[in-house]
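Taking the form predicted on its own, here's one chain by itself in structure tokens.
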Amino acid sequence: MIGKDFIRVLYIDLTNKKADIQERKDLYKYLGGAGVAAKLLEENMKKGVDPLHESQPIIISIGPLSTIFPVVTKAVATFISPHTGEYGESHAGGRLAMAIRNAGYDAIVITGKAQKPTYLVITDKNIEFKDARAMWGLDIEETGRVIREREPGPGKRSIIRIGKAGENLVTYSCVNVDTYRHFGRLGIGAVFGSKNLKAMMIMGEEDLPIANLKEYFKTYQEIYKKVTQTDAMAKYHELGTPMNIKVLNSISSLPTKNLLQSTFEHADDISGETFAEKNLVRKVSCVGCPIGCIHIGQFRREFDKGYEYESISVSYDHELIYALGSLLGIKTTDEVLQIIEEVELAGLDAITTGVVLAWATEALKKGLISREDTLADLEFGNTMEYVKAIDNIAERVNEFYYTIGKGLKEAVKKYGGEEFALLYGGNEMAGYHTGYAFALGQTVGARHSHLDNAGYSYDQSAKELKDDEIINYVINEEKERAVLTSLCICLFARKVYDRPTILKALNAVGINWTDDDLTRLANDVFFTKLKIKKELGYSLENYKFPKRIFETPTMWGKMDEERLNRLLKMYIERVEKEYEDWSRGK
């Protein structure tokens, strides 16, 4: 809580419709965001209990700088992932961080299960448990519309909700945040669904007391200029992350057709440049960000005979174009947007959905599964068949879709095809086939995300791949990112918020930390997450990488399996040693 030495936590018990507020001084040393959310998860999780059991918690946390400094826009959610069975963490922008702050909280802990479908209304004055039975079965868009019509506060409120995928406990369902942002990847949507929690509306009117306004404004202006008047973030506003499509394709690093290829013959047709020229209609920002990195594209489709058309607006970025574009062999921007829209409405994670469908396409061709299983003629480039399959995943219409609704890890146990299942550490592959640092980084990252340590960035910038440097980079980058995410700084602003800038911003609001304090925080958050994972049974001993990643060239040529296994062993030995030292308080 800004100006205070405690973290203000709202505890919500859905089973008994009760709420409690605690001011936790012991959490202050974790600042907020990922640090506080990880500690609250450690306190509240139930070891040995199913991730979707009602006793398991959902945590959402913001940081002391949230929305009062430029690009400090994220809220962090933690949970036990029903997808991996491990530590679950996801970040989302939109208006959520502002709304939580204005409601007067630093963190929210939700436990229990509502007796019937429910949506929560959280304000600075009250906590309400409202009937959501009429919304159960509605898609993301309709649910948002109904809550907007029922609840006041346009422009100030944040509305987060799940779709059918979350209701049906698909382990890679997400939570939609204010239409264009998401808590994605590791299945927090299913955790909401398991609690009969359809949505939350959060809003508040609390003032934000800042003691030294002169110093605050001075620091704010310095950071604002770095954000808007340097090249540090320019690319995110211009083409945005879709600029990566052409770049990765040119260096043989764009996963295509279930990674049968690392270049795509239609890459130019679905590039960021083509999206901008044909589909881009506007750019929007999260609250507290002047960049406008959220690119909204529009496509037109016929909804009835007699020349009846509608225009659909959908947000797009690199990961979506990769997973629902090149990986499925989709050749046009309009078709990519059409598939993205289906994923959005169902409330599915885009990356995992695309990777699962790419595997299913190849498995169908190889005869591991049949047309009776898929109920669709899955074929690379066939947009309408993928649209059918996405609905089937969300609805879990038969045994096959029930199984792949648990992700590739479960699918290959039943149907085979492990050798071409694009999995790293139990999570589906992100959109970079750049080399060893990416492969290792996503495998060992705390949440098995490419964003944990950005190994793809090392692969692309290194002049020579050196094993020791890869290990150092992956570990050190993840620790530094633990500082950024504990402050809820958008990772796009990582070049703006170096350590001196972070300390200046903290000091400007009365948090007089030092560089040593940040180093202590980085280690505490990094190893707290590892401690949680270990308590949940996490281990990379005897881990096997999928064969496909060694068959298809990266920008460095084909990877050598023995070398990647050696890197994994080096990483484990180094981190285990550091973990023992940290556990002993060294």
The other form holds:
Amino acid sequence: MIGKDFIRVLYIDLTNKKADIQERKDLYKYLGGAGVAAKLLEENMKKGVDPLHESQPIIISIGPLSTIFPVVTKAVATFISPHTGEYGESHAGGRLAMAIRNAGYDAIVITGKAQKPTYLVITDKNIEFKDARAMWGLDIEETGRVIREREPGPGKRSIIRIGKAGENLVTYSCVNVDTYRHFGRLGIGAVFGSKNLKAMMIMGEEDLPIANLKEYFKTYQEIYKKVTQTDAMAKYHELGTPMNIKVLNSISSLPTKNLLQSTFEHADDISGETFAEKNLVRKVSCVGCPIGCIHIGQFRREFDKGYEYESISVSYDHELIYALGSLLGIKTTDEVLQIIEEVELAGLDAITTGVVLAWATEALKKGLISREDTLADLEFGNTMEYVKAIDNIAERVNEFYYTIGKGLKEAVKKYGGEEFALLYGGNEMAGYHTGYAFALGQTVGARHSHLDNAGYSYDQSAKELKDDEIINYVINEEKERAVLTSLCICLFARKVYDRPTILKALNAVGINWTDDDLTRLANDVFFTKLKIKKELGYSLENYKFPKRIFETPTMWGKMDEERLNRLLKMYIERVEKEYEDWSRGK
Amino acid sequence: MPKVLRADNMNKCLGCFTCMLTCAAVNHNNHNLAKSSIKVKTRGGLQSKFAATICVACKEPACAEACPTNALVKRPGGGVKLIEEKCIACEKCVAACIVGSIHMDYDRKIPIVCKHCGACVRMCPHNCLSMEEVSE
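Let me have the form predicted together with the partner chain next, following on from the form predicted on its own.
What follows is the entire complex, opening with the chain shown before.
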């Protein structure tokens, strides 16, 4: 809590409709976010029990600087991933962090299973378990609207919810946060669904007095200036992340048509520039961020003859344009937006959905699966067929869709085609075919996200790829990011929040940490996650990379399988040794 | 010349709420933006435009007229000034303000009233807000 030396945890038991609040001094040294959420997961998870069993927890945590400093906007969720069976962590912006802060909590732990579909209302004054039976089956947009109309507090609340994919336990269903943001990856939507938890609304007017206004506001303004008046973050506002499409395409790193290609002949037609010129209608921020990186694109769709149009607005980013655009061979911005809309309404993770469909397209062509399985003519570039397929995934309409609803790891067990299944560490590939550091980074990252350690960034900035340097970078960057994510600082602001700035902000709100404390935190969080993974049976021994990634050139040419395997071995040896030292020091 | 707050460019708003965080901090020493005098919200869901509820600086302030203890006095240029010691937290000003700009701070038992100090304007990153010079 601001100005206090404890983490205020709200425990919610859905089975018994009871809540409990604990002020945890012992968690204070993990600050918040990923650190606190990982510790709370370690405490509350059930080893050897299905990730979707009602006893498994959902944890959401914010940090001591959340909302009250610029671009400290994220909430971090942890859970056991039904997608990978191991550590699940996902981050979301929007208004959630502000709402949790204003309700007076630092972390929320949800366990149990509601008897009937339920939505939770959490405020500083009450916790209510409300009937959501009539909402079951509604899409993301309608669910949001119903709660907005039923509950008070416009502008000050956060509404998070699942769609049909989450209800039907698709292992890559997401939780939508305030319409435009998501707990996207690793299937937290299914964990909500398994608990009969359709949605949560959070808000509050908790009194949060400022201990030292002068010091706080001085520091706030300094950071605000750095954010708004330097070029540290300008690109996120202008074209936003979609600027990557052109850049990656020009260096043979844009995964295209299930990575049969790393350049796309229509890249210019779906580039950030084209989106900005043709479709961009506004930009939106998460609360507390003056940047406004959320790009909203609009397109009109003819629903009947006689000039009958509807207009659709959805948010777009690089990862979506990659997974639901280039990877599926989609040639226009309007069509990409159309596919994004379908994914949004169903409540699916965009990256995994795109990668699964790209695999299915190739598997259908190769005859591993048939048209009777897919119920759609999946073919690169065929937008309307993909739209149909997305709905089929969410509805799990037949055995094929039921199987691919568990992701490619399960799909290849049944149908084969693992050589072109774009998986890294059990999770579907992100949009950067840049080289070894990316490939290694997503594989070994705690949550198998490209953002764990940003290997793609190393690939793109290195003058020469050296094995030792790659290993060092991937480990050090992931540890450094553990500090940022424990503070819930948006990773887009990583250049603004260097260590001296982080310490200044912490000191301004009375947390007198030193650089050594941050190093200690980085290691603790990094290895706590590894400990959790080990307890859940995770191992990279005998790990096999998919053949496809070696067949298609990266910006560094074709990758050599032996070298990547060697890098993986080097990584494992080094981290295992560090892990032993860390465990001994505990 | 006195100045008053205007919110004439809300179509540009990003919804970052920096204005509210600033007002709550600077004027009410609080991290909770529920204490802010300026209130940004959507017109209905995030897919709609943003709107700001602000004190429109009435020359004949209904809130002051409704106040039974003279705790609200006219300020030059429009709007009111709150004299905290005189306030009895009757909430009559809240009901009298038809644009909904006044709400209660139940922790301190006073209404939150805009001072037209301009702090929110200075911290708006997208030029949605401005201070306008007006006659007395």
